[in-house]
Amino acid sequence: MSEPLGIALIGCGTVGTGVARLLLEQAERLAARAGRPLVLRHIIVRNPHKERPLPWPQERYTSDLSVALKDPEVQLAVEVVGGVEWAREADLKVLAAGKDLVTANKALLALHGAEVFDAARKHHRSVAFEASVAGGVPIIAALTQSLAANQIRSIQGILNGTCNFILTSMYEQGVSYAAALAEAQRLGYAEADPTLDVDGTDAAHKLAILAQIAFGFTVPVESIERRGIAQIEDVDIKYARELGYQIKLLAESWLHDNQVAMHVSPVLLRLLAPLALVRGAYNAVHVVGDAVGDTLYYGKGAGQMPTASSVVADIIDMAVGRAQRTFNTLRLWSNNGAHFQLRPPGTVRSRFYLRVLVEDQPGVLADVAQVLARHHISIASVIQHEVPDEHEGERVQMVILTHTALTGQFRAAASEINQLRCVMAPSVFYPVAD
């Protein structure tokens, strides 16, 4: 067998400590697998005093990552630290020391990519990321590997397994939002501050990752649209279920005529597809290559184990020299997309749903259906529900779907309706996929 690989791990969270434990409980298959054995050498967290569930001495936790970095014997460095700038410091440095980086930090990618991947270039080094985008689910190496052939023409993804569950159990079981997430957080599946999760941020950072594998394309992630499910009301469940629709926080980026358009948002699936299967924290992914045709990839995309598992197949590619090469040959992060833009979201063409509290007299319905008719927007399919006696002449929820429309042509439709005199709250819309 050749060289040990020597490892040092930069965090021991959740998945610091999954990734931890494969290491040590499962050496022996884990050195077959990689020809070589995997020595963790240090490991390094913000408090070396917390008592942590390894077979780990605790007088070898360091908080001191200067140590592991001038180590000869350590090639490769894991991190697995939560936030931005003390990770993006240590990254570097972990370059710049001549060592090897793998990451689950999809925040650092999305945001300071083009810099870590650069860094790395300058130093002969290489940066592995399967763990930074639906944590088990093998999504960078089918993307970045097994359909090399294609041009990718879109990404439709749930990337977000804390809002999948959330929406799952509100769907299924009638739970609260607020129940939901701290369920959520108690399994493990949110970030150290879950509104990156519930606002859309973290499918953003996973989809601009994707995006740059997919489209080389290197976009400011303040400039993808995006929605979260903090809004999302009961009622709109239960309409969307009426109408034979579930609705799911997808991250979509599709080509069209050399534009790129992205965007995170709630939206409404049929119940059978694909998609609207997905349950509780499962990611899933639907590619579609020109070649190809559509792809499918699912699992686990949070928890400590799942996660764990993509970072250490990142180390034994970096042990077998596969993801040095997958590095060298991709130049991600280097502006070679530079020919695609991004396509304003107004131009975007979908079906919608519609939901307006309306006074319930004579005349409201065609009111509504003028605005939209005056926007080029057609009626799909209408929902209007009886309301008890008692309440006859007060409010009534309408609900509407409409055919495709350009999306800025539906947003002004709807800002319209807003401003009726009938109409007695802000309207509610969401996307329609098909």
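Next block: the form predicted alone, after the form predicted in complex with L-homoserine (HSE):
Below: the lone chain, stripped of partners and molecules.
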């Protein structure tokens, strides 16, 4: 068997504990698969005195990163800390010290991927990052290896388990967004402050990474248009079901005429569409390649052991040498997709779900339809439930499904509809995927 691979683990929270557990408790199995022993030499944490559920001597925890950087027997650092700035500094120090890097930090790569990868190339090191997107789902390996013969045409993914759990609960149990969020927090699927999950930022970070791999295209996260799920009402869940759809938060990117369109948004999916069937805190990614066609990847998108599984898979790839060859070949974050441009969101075509609270009086549908027609948007179907006689003349929900239209034209129409005298509240709309 070859020389041992010395490893420094930076961070020992939920994921770090899972990584350490695999390295310490499954050493023989992992050595057989890596062709060499994987030796955990250092664990770097903020508080070395905190008790942790690992077979690791308390005195061997340290808060001093330089101890690992100066150790000549450490060839690889595994960074699994939260946040961006401290992680960025630590990763750059790791690479400058001549160590390879495995990271699970999606925000870091989405915001500073070019800097980290440039540093790795400068110091002749490699970076692996399977766990940064979709937890235990091997989507990075699929895009970089299994689908290498393809030009990726589109990526459509449920990339945030917190949001998917909330939307599944709203759909299956009929609860409100607030109640579903509270349950997600109770079960540990959502943080005490869930903002980055529910506003779409987390999914946008992951989409930026996937687009980099699929298209060689570096997109600033702030350029990815995103809408979260916090404003979704149970009434929209019910109307979507009545129309034969379910609402999911999707991260989508697709290539057309050398333009890459990207967004994160709640989307109406047909009830039997593969992504509509993804329940709870699971993730799934639908990828279309020009040669292979449709492919689907599904599994647990978060959690201690699923994410640790992907991290340790990267460690094994580093030990074998596959990760280094992939890193050098792909040239990620090197502007190798510069011939692609980001497509303006307003030029993307889609069908739309539109819900408008209106006065229950003659001519309202005609007024709304007239606005849509002026913006070249045709109506596919309308729902307006009958109002009991005693409530006639009061407010009523009008739900419209449109045919395909330009996003910019539809948004202009929705804004104009909001100004109609018969409209009692701002309209609600979401794209529809068929």
